[in-house]
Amino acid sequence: MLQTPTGTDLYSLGALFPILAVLLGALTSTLLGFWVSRRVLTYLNIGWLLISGVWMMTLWDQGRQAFTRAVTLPDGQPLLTASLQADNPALLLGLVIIVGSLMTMLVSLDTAWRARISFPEFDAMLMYAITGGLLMAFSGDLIVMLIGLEIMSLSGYVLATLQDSRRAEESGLKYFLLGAVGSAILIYGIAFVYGATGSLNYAEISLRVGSVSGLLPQNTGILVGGALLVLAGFAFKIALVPFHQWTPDVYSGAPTSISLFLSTVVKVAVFAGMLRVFSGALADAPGWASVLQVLTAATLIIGNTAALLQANFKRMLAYSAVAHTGFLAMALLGTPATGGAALTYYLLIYTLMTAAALAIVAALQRSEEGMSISDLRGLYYRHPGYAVALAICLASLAGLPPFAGFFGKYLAFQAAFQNGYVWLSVLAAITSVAALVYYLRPGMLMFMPDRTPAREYAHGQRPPTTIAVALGVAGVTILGLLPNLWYGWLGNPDIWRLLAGR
C-alpha cells in the first residue's frame, strides 16, 4: 500500500498558507480600497508579505505537499504526486520573491503619488501578481505553473498601463500583445509534452522521460517539440533574445516602481518555473539545452551591446536586465545541484542590486521617463548617500569583487563550465568585461563636479525608499563578503533532487 509521507495530505494548509496569506492581502486591497487609504493598504500588505515569508521559514525541511494523488507507473511502481509542493527549493525561491516584493512596496510608498498610480488598485494588482509568482515557485505540475504564470502576467499587464499616460499605455499594450503570444506558445508546448508523456505532473513526466520504457519511440519528436515550445514561451517572459523586444519599452515606459517589480519579482518567478521544468520534469529531454545555449549567447551579446549605446539611465538598466537574463540562464545549463544553487543565489543578488538601483532612480528622476546618464554628474555633492549606494549597486551589477554580483556570476559560469559549456562560459566572461564600460561610466560621473549648479532632482532621501536602498546595498555587500550566509542554505545537493518532486 502506498504510504503518505509526513506533512502530506490532500489539502495541506501548511503548504498553502504562504500563498493564501498573499492572496488574502490582495482580496483585502480589493475590498477595503473603497474605505481605506492606499497608504494604509500598503502597510497592511507589507505585513502580509512578512507573515508569508516567516511561515515559509517554518516549513523548512518539512516537505509539505497539497493536492496529492497516487498514480501507478508503467513498470507497476506506485508514485505519490502533488500539484503544489512546499519543498526547500520552493521555499528558497519564494523568499526571494518576498524580498523583491517588499522592496517594491517600500519604494511605492514614496513614488506612487508622483507617478499618478497611488490608488488601491495598484496594491491589489501587485498582490495578485505576487500570488501568481508564488504559485509558480510552489507548483508541482504544469497546470498550476501555468495558472500562476497567467495570474502574474495579467496583473503585470494592468500594472504596466495603470498610469494615465500615452507612454504607459503604449508600453503596456506592447507587453500585453507579446506576452499573449508567449503564453499561447507555452500552452501549445504544454499540450505537446502531455501528448508525449501522458502526464502534466513534474515527477511523473521526469520518471517517464528518464525511463527507457516510459516513453514510446514515436513520441520522442513530440516531446522535443513540446520542450522547445515551452522554452520559447518562457523566453518571452524573461526576455531572452530574440524574444526581448518588449523589455526596454515596457521598463522605460512604465512607472519606475512597476519597472522594478517587473524586472525583479516577475523574472524570479518565471525562472522558478523554468527551474522546475527544465532542471526537473524535462531534465532528461533532448534538444532544449542546445537551443538554450544559443539563446543565452545571443542574449549576452545583444543585451550588453545595446546597453552600451543607451543615453537614458533607466533604459540602460532595462538592457542590463536583458544581459543578466543571459547570465541567469547559464545556471539552467548546469546540473540540477550546481545549477539550482547558482540560479537561486544569483536571483537574490540580482533582485537586491537591481531593485536598489531602480529605487534610487525612482527617488531622483523628475519624470517617469527616467534620467539621462549625464544627469548623474555631481550626484555625490547633492545626495552623497544615494551616490555611494548607486555606485555599489553598479559595481555589483558589473560583477566586481568584493560585492555579491561577482560571486553570483562566478557560480553561474561554474555551473555551465562544469557541465561542458566551455565556449559559452568564455563568451560570458568576455561580455562581462564589456559591461564594465556602461556600468562604470555613470559610476564615475556621480563623483565628478557638476558645472551646472542649477541641476536638481525630484526630491531627496525619504525613509521607505532609503530602507529599500539600504536593504539592497547591505545585502550585496554582506553576501559578497560572506557568501555562505545565503549559499550555505543552497549548497546541499540533496535539496535540488526534489525539483521534480521525486
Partner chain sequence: MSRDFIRLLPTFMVFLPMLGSLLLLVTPKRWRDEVAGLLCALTLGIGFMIWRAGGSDLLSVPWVPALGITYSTELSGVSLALAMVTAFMSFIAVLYAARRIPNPGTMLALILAMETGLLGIFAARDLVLFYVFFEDALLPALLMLAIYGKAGRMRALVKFAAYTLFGSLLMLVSIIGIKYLGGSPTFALADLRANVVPAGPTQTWLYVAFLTAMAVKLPLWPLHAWLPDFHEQNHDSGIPDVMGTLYKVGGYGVFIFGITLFPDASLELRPVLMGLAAFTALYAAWIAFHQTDWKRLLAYAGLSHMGFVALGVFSLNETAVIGAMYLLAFQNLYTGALFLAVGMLQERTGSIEVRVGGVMTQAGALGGLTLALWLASIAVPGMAGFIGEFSILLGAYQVYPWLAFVAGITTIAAAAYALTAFQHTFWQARPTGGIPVGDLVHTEWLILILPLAVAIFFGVYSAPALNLMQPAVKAVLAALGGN
Contents of the next structure:
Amino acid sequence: MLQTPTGTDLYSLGALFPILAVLLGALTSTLLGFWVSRRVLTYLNIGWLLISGVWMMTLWDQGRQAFTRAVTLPDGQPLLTASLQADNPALLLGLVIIVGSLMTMLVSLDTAWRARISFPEFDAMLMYAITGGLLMAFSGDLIVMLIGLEIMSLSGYVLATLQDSRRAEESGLKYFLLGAVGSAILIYGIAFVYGATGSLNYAEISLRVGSVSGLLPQNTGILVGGALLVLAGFAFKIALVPFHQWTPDVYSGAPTSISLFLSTVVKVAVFAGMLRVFSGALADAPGWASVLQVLTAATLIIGNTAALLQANFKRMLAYSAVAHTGFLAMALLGTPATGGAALTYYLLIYTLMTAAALAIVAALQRSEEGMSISDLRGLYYRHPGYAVALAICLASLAGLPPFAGFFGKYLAFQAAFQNGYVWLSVLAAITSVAALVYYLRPGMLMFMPDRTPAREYAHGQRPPTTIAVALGVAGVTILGLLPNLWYGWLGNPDIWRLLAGR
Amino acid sequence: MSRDFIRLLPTFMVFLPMLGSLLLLVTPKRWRDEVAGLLCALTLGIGFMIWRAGGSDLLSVPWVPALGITYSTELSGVSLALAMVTAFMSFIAVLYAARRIPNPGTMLALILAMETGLLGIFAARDLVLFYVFFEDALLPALLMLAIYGKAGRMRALVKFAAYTLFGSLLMLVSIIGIKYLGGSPTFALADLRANVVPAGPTQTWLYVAFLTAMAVKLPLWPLHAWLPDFHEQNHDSGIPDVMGTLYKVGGYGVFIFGITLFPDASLELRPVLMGLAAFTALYAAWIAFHQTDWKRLLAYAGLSHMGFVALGVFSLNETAVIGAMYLLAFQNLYTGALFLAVGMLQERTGSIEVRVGGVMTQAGALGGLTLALWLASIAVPGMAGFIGEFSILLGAYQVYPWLAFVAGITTIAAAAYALTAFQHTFWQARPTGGIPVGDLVHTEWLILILPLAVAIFFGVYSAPALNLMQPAVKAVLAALGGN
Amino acid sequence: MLLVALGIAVLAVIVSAILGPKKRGSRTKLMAYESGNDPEHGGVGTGQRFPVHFYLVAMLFIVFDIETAFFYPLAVAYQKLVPFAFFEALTFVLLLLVGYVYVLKKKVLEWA
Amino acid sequence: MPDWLAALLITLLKAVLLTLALLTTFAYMTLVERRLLARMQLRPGPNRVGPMGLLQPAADAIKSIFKEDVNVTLADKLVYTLAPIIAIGMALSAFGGLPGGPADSLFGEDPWVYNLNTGVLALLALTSMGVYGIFLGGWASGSKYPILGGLRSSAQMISYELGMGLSILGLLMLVGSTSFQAIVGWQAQNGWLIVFQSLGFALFLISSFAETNRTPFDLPEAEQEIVAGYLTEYSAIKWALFQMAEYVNMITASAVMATLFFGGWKGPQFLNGLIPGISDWPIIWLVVKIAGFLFLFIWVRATLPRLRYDQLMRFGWKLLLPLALANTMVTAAFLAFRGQGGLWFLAVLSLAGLVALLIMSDRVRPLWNTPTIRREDDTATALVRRPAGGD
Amino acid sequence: MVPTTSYVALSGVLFALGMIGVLTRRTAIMVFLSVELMLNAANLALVAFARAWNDPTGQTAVFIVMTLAAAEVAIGLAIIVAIFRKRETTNVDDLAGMKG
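Let's see the other form, the form predicted in complex with its partner chain, since the form predicted on its own is already up.
Starting with the chain above, the whole complex follows.
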C-alpha cells in the first residue's frame, strides 16, 4: 500500500505553496515575537497573506494536486486521488479566507492593544488558524479536512481565551467544550463514512456512493448515519440550530477583533469543508439533505427571531451570524453547480460586510463587550464616515440592493429554489423581514440626531481600521453593482462539478 | 438625434440624479441648492428629449451573464409618462426643500438618490433590475424618515421597511421561479414574455408572491398599514411625502410585469383582486373621513386613489388600464402638491391639525391653491384625475358592474372628506389667540401652481399623454390574448 | 501476563490483609503525615493547588509524546521511503523545533 | 485437551514462572544491592539472617506480609489500595514480551510469554503505565508529601519518557522493525547496536535511570526533601509492592537495554567455535547481560549524588530531548544519503557525537545546571548561589 | 475473528456513553473526559472498519485522531486550568455571565 512519492509529486507541492506561505508566517511569528514588536509581525503576516493570495491566483485553472495516489477501482479503472487539490473552488474559497484574514489583521492593528490581546501569540494563532482554514478549502480527503478543521478550531479556542478576562475565559471554555463535542461527533461520522465506503478520499467516496454496485446495501445505513453525524459535527462548527447555543456567547464574549475572525474566516473555512464533503464526496448520498433543510429552516427562524431581541449590537451581530448561517446553508442545498457558486459568492460578501461591521464596532466600542444598539444613536453626526459605512454594511446584511448582500441572498434563494426547496426559499424570504427589522433599527438610529454625549470611544477612527472598513464597504458596493467581477470567476458550473476531485 | 443615442438616454436620465446626489457631497454648502435644482431640471430635460423622440428603444446589455441578468432599459409609453411626472415632482420637491429645510444638503441628496431609484423602476425592462431599483428607492426613503422624521419614526420605519421587504422578498422568490420554471434564458422582459410559466397552480402562486410586493407598494388592503404611519412621522414639510407618493409603483409593476408574465393567473384572480381594490378605495375613503391630521388624511386619500388604480389594472380592460395608468401618473401631481401645501400650512401654523380654522382669510393664495388641488384630487372634471377615474369606472363597469358601482361611491366619499377637512382648516372661524398666518411667498407660488397647471393641462388636453399610453397598454393587453 | 501479574499483586495484598494484625490505630496514628504538625485541610481533592508548572510539563509531554508516536511508524518504514521520508522527517522536526524554541524562550523549561 | 487450551495453559505457566523468577530476583536484588553498597562504602551490610545474610530477603518478605497495614484517615481507600497493584502489575507484565532465546528453544516452547510485532511500543506503553501507580498512590494518600512526590515523579517520568522514546528512534530506523526478535536478529547479522547508536544508548541509559526512579534521579522518594515522597503513607505489603515495582522495572530496563543495544539473548558468535550453538542458548545470555546492567545500577547509586529537581527537569528537557532528536535526525540523514557506504560511518558519527558531548560537557552544563531565577523585581537574570544540598 | 459489527456496536455504546456524559455532567473536566471517550469510540470504529476493508487508511486516521485528541487535551486543560485558578470552579453552570 505504501508508495514512494515520485519527483512529480514534489513538484506539485507548488499547489501547497499558498498554505505553506501562511504556515511560514505562523511559524515566523511564533518565534519572531520574542524579538520584534507585534506591529511588525502583523505587517509581515499581511505580507505573507498577500503572497499566498497572489500565488493562489497564479494557480488558477491549473487544477494542481498534491499528494496524489493512483488507485485501481474494482472495475479496473484507474483513478488518481489527491489529498490536497488546488482546484478552482479551493482557490476561490482560499481567497475569501485571505480577504477575511487581512481585514482581521488590519483591525487588530488598531484594537488589539485596547483589547489587551496584543501578544505575538495572537498573530501566530491567527496565522495557524488561517492555515487550517486553507487546508480545509484545499482538502482532498476527509483526514486533511479534519486536520485543517482542528488546527483552525484549536487556534480559535486559544484566540477566544487569549484576553485575560472572565468574559473571554467563559467564552473560550464554551467554545472549546462545544467545539470539542462537535469535533468528536464529526470524527465519529467520518469513521462511519469510512466504514460504509472503505475510503477517506473524496473522489473514492463519491465514486462508491455514486455507483450502485460500489456500496453494499447494508452499508447504506452506515453511510446515512455517518453523513448525518458529519453533518451534526459541522453544524456545531457553523452554528446551525440546534447546535448554535455557543455562538452568541462566544462571539460576544471574545474580543471584537477575534469575534470578527471567528464569525468570518472560521465560518468560511468550515463551509468550504462542508462544500467539499456534502456537495462533493457525499453529493449522491441519501438522507443528509432532508435533515439539512430542517436544520436550515430552524436556523433561519431562530437566528432571526433571537437577533430581534438583542439590545447589544455586538451580540445582535452574533445572532445575525447564526441567521446568515441559515442562508449559507441554503446555498449548500442547491446542486453542486449552482450551490457551490452561490455559497462562494455569499461567503465573500458575508465576510466583507460582517468584517466591516465588526471592524467599526471594534474601533468605536468603549469596552470589549461591544456597544448597545442605543449607543449608536446619532453616530452619523459624530463619525459620518463610519456611520455611512456601517449603514451600508447593515443594508447589505439585510440584503438590500444595490449592495452585494442582495446578490448573495438572491443566489442562495435561487440555489435552493432550483433544487426543489421552494418552501425553504419562501421561509427564508419571510424570515428576512425579521432580519431587516433588526438591521434597520441600528442602521436608522445612527442617523437620528442626538444631543446626549457620545458613548463610543472617541479616538476609534484610525487608518488601518478605516482601510479594512473601506475594503469591506467598497467590496460590498462594487460587487453589488457589478456582481460579475466576482461571480464571473465562479459562475462556470463545471468547476463545481469536480468538488470531490473526480 | 440618432435612435442609438436616444436608446442611451434613459440610462442618463436614471443615473443623473444619483450622480447629482454624490456631487452634492463635495459641493460647497452655498451652491448645493443650485446644483440639485439644476440636475433635476436636466433630468426633466432629458425626459423631454425622450418624449420628443417618441420614446426610447430597448437597450439591453448583459449585466451578470452567468445568471442571465441583463441591464435592459426602455422609456416609452406608460413608463415614460410616469418617469416624467416623477422627474417633474422631484424638481418641485427640490425647489421646496431648498426653501424650507435649513442646510438642506442631506435632504437634497436623498431626494436625488430616490429619484434615481424611482426612474430606474420605470426604465427597467429586466425583472432583477426592476427589483434592484425597487429596493434601491427604499433606502433614501428610510433615511429621510430617520433623519427628518418625528418622535415615533422608529415604529413607522420598521413598519414601512418590513412591509416593503416582506413583499419584495417574496417577489424575489417569484422572480427566481419565473425564470427557472418558465425556462427563460435571461431575466429580460422580452425573454420572460416569450417563456411564460405554463398556466396552472404554479403560475398562480408565483403571481401571488409577485403581487404581494406590488400590493404593499400599491398599496392594497390589507397590506397598507405602513402608509399612514409613514406619512404621519415624516418631516412636516411634506417633501418626503412627495417622494413617498411617487414610490407608489405597485400598479405600474403589475401592469408592466404582472399581467404579461402571469396572463392566466391574472385572469383567474381578477375577481378577487378587483374586489380587494374596490374595497380598498372605499375603506380608505371612509377612514380618511375620520382623520384629524392632514397628513394621515392625505395618506388615506392617496390610498383611496390607489384602490382605483388597482381596480383599473386588475380589470384587464383596456379603457380601465389606461385610466389607471393615467391616474397613477397624475395623482402624483396633486397629491404631492397637497403634501407640500400642508407643509406650507404647517410652517405657518405650526401644526398639521385639520382643525386650525380661518386660514383662508389671511392666506388667500394658499387656501385657494389648496382648494384647487383638492378639486383635482376628488376628480372634478377638467382636472387630470377625472379622466383617470372616469376611464377606470367605465372600464371596470364592463367587467364587474357591481364593483364599479362600489368604487363609484368612493368619489362621493372623497368629496365629503376633502371638503370637510378643507372647510375645517380654511373657512371655519379662527380660534382666538391663533397665530397670524402669512401668505405664499417667493417660490412657494411656483411650487403649488406648477403641478396644478400641469394637472389642469392634462385634464383638459389629454391627448399627449393618452397617445403615449394607449399603444403601450394595447400591446400589453394584446399579449393577454384580448380581453 | 498482565492477569498473572495483577493476580499476584492482589493476592499479596489479600494475604497480607488476612495475616496482618488488625488493630484500630489511634487518631494520631492514622493522621496524614505532615512533619508532626496537624495536617492542614488535607484529604483527597480538597482544592490543593499545584504549581502551574506541572500542568505545563504535562501539556508539553503530550505534544512531544504525540510527536514520538508519529515518529515510530516513520522510523519503522523509514528505509523503504528514503530519501523522501528524510525531508518529511526534517520538516516535521523543524516544525517541532519551532515549538521547542518557543517553549524555551517562554522559559517554560526553567525551574527556579 | 484442545490445542488452544494447551497453548493458554502453557502461556499461563510461563507467566507464573516468569513472575516468580522476577520476584525472586527482586528479593535477592535487595540483598545484593545492600551488600554491594556496603562493600563500596567499606561496611559489612546485612549479614545476620542466614549465611552472608542470604535469608535476609525472606525475612523481609515475611515481615512485610505480617506487618500492620495502616490506612490513613484521609486516604481514598480504593485508589490507595489499587495504586501499588497497578504499579507492580505493569512492571511485571512489561517483562513478558522480551524474548529470552530463539523460537521453540525452551523445551520446545517459545522463551517468551507474549510476542508482538510492536514489541518496543508495547513495552514502552506498559512501563509508562507505571506512572499511574505512583501518581495515584501519591494522590490517594490525601497528604501533602505524597502528593508532592507523586507530582514530581510524574513530571520526571513523563519528561524522561520522551528522551527514552526518542533515543531509540535511530535504532528503529536502522532495524526497520519494532519487534524484539527482529532487533536481536539484526544485531546478530550486523553487530551490536551499541556500536552504531552509542549516543542513543547513552541517552537511553540515562532515561532508564530516571524512569526507574533510581539515583541520581530518585527525587520522588527523596527523604531529605519530601520525607519519602509518594511512599510516605504506605506501609507493609503495599509499600513492598511499590519497592518491588521499582526493582522489577530496573530488571526490565536492564533487559531492554541488553536486548536493544547488546545483542539480546544471543551470545557472542565466536564462542560457537568452542561449543556449537552456545550463542543460541536461551535465557542464559540475557540473564548475564541483565546482571551486568543491574550491577551498573547499583554502582551508579553508590557513586553519584542526587540531582536537584530543577536540574533534573532542565537536564531532561534541554539536553536529553534535543540530543535524542538530533541523534534521530543524524541517523535519518545517514540512512537517506549513505549510498553504498557501510554502517561503520554511522558508528563513527554516533561515537563522535558522544565524545563531543563528553568533551564539551563543561560548555553544555550551564544549559541545565545554572538556574535562571525569575523574581518579581527586575533582577531576572541574576544568578543565585544555592546551597549544594538541594532546595 | 470477532465480527466487525461487535466492534462497531461497542464503539456505538462508548460514543453514546460519551454523549450522555456530555449532556449530563456539569463540570468542565467531566464533559471533557466524555468528549475524549467519544473520540476513542471513533477510533475504535475506525480500526474496526479498517480491518473489515483490509485497508490501512483507517488506521492512519486513528493516528491523526489521537493527535487531535492530544492537542485538544493540551489546549482544553490549559483553558480549564486558567479558569479554575481564577474562579475555583469548573462547573459549567456557573459560567453564565452572558445570557440571552
